[in-house]
Every structure is written in structure tokens, then in C-alpha cells.
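First comes one chain, alone, set out as C-alpha cells in the form predicted on its own.
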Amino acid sequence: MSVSICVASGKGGVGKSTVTAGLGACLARLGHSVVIIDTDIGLRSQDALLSLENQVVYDLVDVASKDCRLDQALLSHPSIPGLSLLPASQFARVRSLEPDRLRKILKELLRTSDFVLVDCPAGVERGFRNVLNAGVDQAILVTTPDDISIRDAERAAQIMEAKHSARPRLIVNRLDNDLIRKGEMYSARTVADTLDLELLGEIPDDPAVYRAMLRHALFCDFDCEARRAVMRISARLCGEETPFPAYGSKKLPLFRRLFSSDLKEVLPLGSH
């Protein structure tokens, strides 16, 4: 069965462009056509994410004005079977992308595709509006477990809530192990029990996905903590059931608390 599922946070910033280009990488690896379509329109960048920015000839707004067709403004990724890219105009206003339009695109991809994932524009404003108006069949929220990213994040849901969309399903990114046991930071299941959503997923925050930005590759593309979150909750988009980590709820092992470094402590300026 083919579905549309709309990847939104609220604040931007944590991480939602990055997870999507993820779960578009790890999905078509799981076996799955995966289309991805960037509806940030004037700041794309699921085709650096996905190292096809020198590629991109027709654009989303493009196939909406009828100026090209899909199937021209489509990028295959070439190392990834399965996975495609609908990027976003880089020029355009967000007011050149009608719901309209976007939902007969959407149906149109959901003719060929087992997963059509669309990157919001990080938000509340139009362009997020526009994507929960063409019609989406799920929704998924990332946030960070910070205050501010999660009161972002709640604002988020209630206008999903409010144009009787589904209601989101929770990735929280970014969770520090030691800081969770210290109890700086929340753990996935407080932000989600605090937003009263489906925790979906966690994602460590690994240097991992930084470094592979930097080398201008996804973090899918190397075996890491963060690849590994990303594809459990690839799994559970399929429907298996994954166990949670739990990040920062077991102890460490004996030999790496012993010799593990503590965390500096964080001081206010002139408290020394």
C-alpha cells in the first residue's frame, strides 16, 4: 500500500530535513520506492543532503506551473535504488506551490511509489499550511528535547489537529546518553508523554551525520549509531515491531564508567 507522510517540526534547526533524507535512504534500502519531495521552497536542500545538487535542471514549482513534467524534474539517486528526489525551486515563492496542485502531484507519485515522503518547510506558516491542505495520509514530527523545540513542536500538532489531519507520530533527535542520566536532558518517552504522541523514534546525536555532511554524504552511508536509529524507525514505517533503545535509561558497562570522562559542568560567567 502506498503512502504520503509529511515530515514537519515546528522550530527548524533540529535535525527534520536530515532525518527525512535518512528515512528515504533507509527505506529504499529496506527494498521500498521512495520518492522524496522538498516543499521548502527558496531554501531546499534535500539535494545537497543527497548529493544531487548538481543535477537539478526542473523543480517542484516547475511541474506545478505545467512547465515540465514529472518524470523530468525527477532525480534518480545513483547509488541508491529505489530512492528519487522532487526538489524544491530555489527562486520561487512559497505562494507558487497551490495545495491544490501539490495533492494531484502527490497521487500521481502514489501511483508508483510505496513511499512518497514530503520535507515541510520548518514552521507554522504557509508553506507548512499548504502541504497539510494538498492531503497527506500521516504525518511525523521532529523535535529535540529542549523546551523550545518542543513547545514549537506542540503548536505544530494542534494545527495538524485543527485542519483534521492525522495526527503526527514523534522522532526526537539528538538525545545525549550521559545527559539524560544526569537528568539535563529529557528522555524520547518524557518529550513524547509531555506531547502526547506516538514516539515513532530516537536518534542519538552522532558526530557521525555531521562528518558525513561535511564530506558532502549521508550519514546512512557509514555504520553508525544514528544510521542505526533511522533504520529501526524505517522498520516500524513498514509495520515490524522494533524495540526502543532508550537512550540514556541503561547503565553504562562497568569498564566505561570507570574510565569515561564526566561531563564538564556548565557554569554561569563569573560563578568560578
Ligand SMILES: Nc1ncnc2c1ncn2[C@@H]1O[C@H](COP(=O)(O)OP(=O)(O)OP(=O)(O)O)[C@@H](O)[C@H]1O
The other form holds:
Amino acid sequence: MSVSICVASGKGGVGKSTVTAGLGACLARLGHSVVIIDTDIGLRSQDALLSLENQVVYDLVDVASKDCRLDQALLSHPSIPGLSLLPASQFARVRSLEPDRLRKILKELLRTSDFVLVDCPAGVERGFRNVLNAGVDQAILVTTPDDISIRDAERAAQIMEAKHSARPRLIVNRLDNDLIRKGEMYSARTVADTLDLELLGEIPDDPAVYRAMLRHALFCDFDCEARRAVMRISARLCGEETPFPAYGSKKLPLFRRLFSSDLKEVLPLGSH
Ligand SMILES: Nc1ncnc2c1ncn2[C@@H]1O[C@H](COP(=O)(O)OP(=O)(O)OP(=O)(O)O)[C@@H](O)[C@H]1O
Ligand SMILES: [Mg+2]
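I would like to compare: after the form predicted on its own, may I see the structure of the form predicted together with this ligand?
What follows is the entire complex, opening with the chain shown before.
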């Protein structure tokens, strides 16, 4: 079965593109054929995340405007068989992409791929609505565990509902075990309950994501907690039941409780 999934957030910078690239890599490594469409016109990032930036010749808007064929714009990943990218244009305007054209592109890609992952632009404006109007089968909302991202995710979910799109499932990104354990950060479960959305996955804040970028690589190329988290989400997308780590819910063993240094408290200016 082929499925198209959009990855949106409301608030920008919460990790949509990182998560989409990770899911694409993990799903391909599980043996599926995957195409990522970068719809962040003007601010593309998937080409860099997947280390394909030097190979972009044509892009999504070129295909939509019929300046090239779809196969001419698709970039196959050199070291992850089964993963391809349809890059966004860096210079075109969002209005150059008609939802009808995007719908046709999605349909064509679904003929030959198991998963088409659509990386949405930030916000709830035209770029995001274009993707919804093109008609995706499933939706994922990514949020970080803070009030602003959660509020923006709620707004995005409301728009999806108003457009009768698929009810989104939630990924909570950049979780910190210690902060949750100390009651200083919402757990993924709390965020999902607040938004009343099905929890699809929880991803820790992992320095390996940044370290991988410094090496012009994707975090999924390294053995790290974020990769394991995205692997679990990929398995769930394939219909497997995978246990949630429920970050922050497990008590530390006694010796770690005694000897682990406390996280620095944030003090208001002038309070010391
Ligand atoms: N789990 C994580 N751990 C550590 N860093 C992360 C994690 N997820 C994302 N980041 C970092 O957060 C930043 C924003 O990520 P990303 O560009 O994927 O967000 P985005 O939602 O696609 O942004 P935009 O809305 O601008 O498209 C990047 O520097 C990325 O490396
Ligand atoms: Mg992005």
C-alpha cells in the first residue's frame, strides 16, 4: 500500500525537516521506497539535510510548471537505496505551486513509492494550506514541549480539521529526560493529551543531530538516541506496535539519583 504523509507544525524550527529526513532514511532502510517532497519554497532544507545540495538541477516548481519531467527533478540518495528527494525551489514564490499540480505530482509518485513524505513550510498560511488542498492521506504534527509550539500545533490541527484532512498524529521532539523527571518540562504524553491527538512518537533532544550536521551527514547515519526514536516511529508507520520510551517517566537508579549533578536552575537576574 502506498501512502502520502505530510509533516507540519504550526510553529517553525521545531524539527519538521529533521524528522522528515530521518523518517525517510529509516523507512528506506527498512526496505521501503520513499520520496521526500520539500514544499518549503524559498527556504528549502531537505537537499542539505540529505547531502544532495550539489545535485539539485530542477525542483518542485519546475515540475509543477512543466519546465521539466518529474524524473528529471527527482534525486536518488547515493548511499540510501530506495530514498529520493524532490527538492523545493530556492527562489520561486509560494503561489507558483498550484495545489492541483501538487496533487498530480503526489499521485504520480504514489504509483511507484511506498511512502511520499511531504515536508511542509512553517506556519499555517498558503504553503501549508497548499499541501492540505493537494490531498495527503495522513498527517503528522511535530511540536516541541513548550506552550508556544503546542498552541501553534493546535491551530494547525484546527485548520486540518476544517479542511477535512486526515486527523494528524503527534510527534513531540526535543524532549529532555531529566527536565521531565524534575517536572520542569511537559512529557510527550502530557502534550498529546493537551492537544487531544494520538501520540505517534517522542524524540529526545540529542546533540548527535547537530554533530551529524557538522559532518554534513544525517543523524540516522550514527548510533544515537534520536535515530532509535525515529526508527521506532518508522516501525509504527509500518503498522508495528513499538513500545514508547515515555521519556522522564522512569525513576533513576539510586546511585544515579545520589551522584548525578543537578541541572542548573535558571534564576531571575538580580536574585543572587
Ligand atoms: N531531536 C533534536 N535534537 C537536537 N536538535 C534538533 C532535534 N530536532 C531538530 N533539531 C535542530 O533544530 C533545528 C531546527 O530543525 P528543523 O530545520 O528540522 O526545523 P523545521 O521545523 O523544519 O524548521 P522550519 O520551520 O524553519 O522549516 C535544527 O538546527 C536541527 O538540527
Ligand atoms: Mg523545515
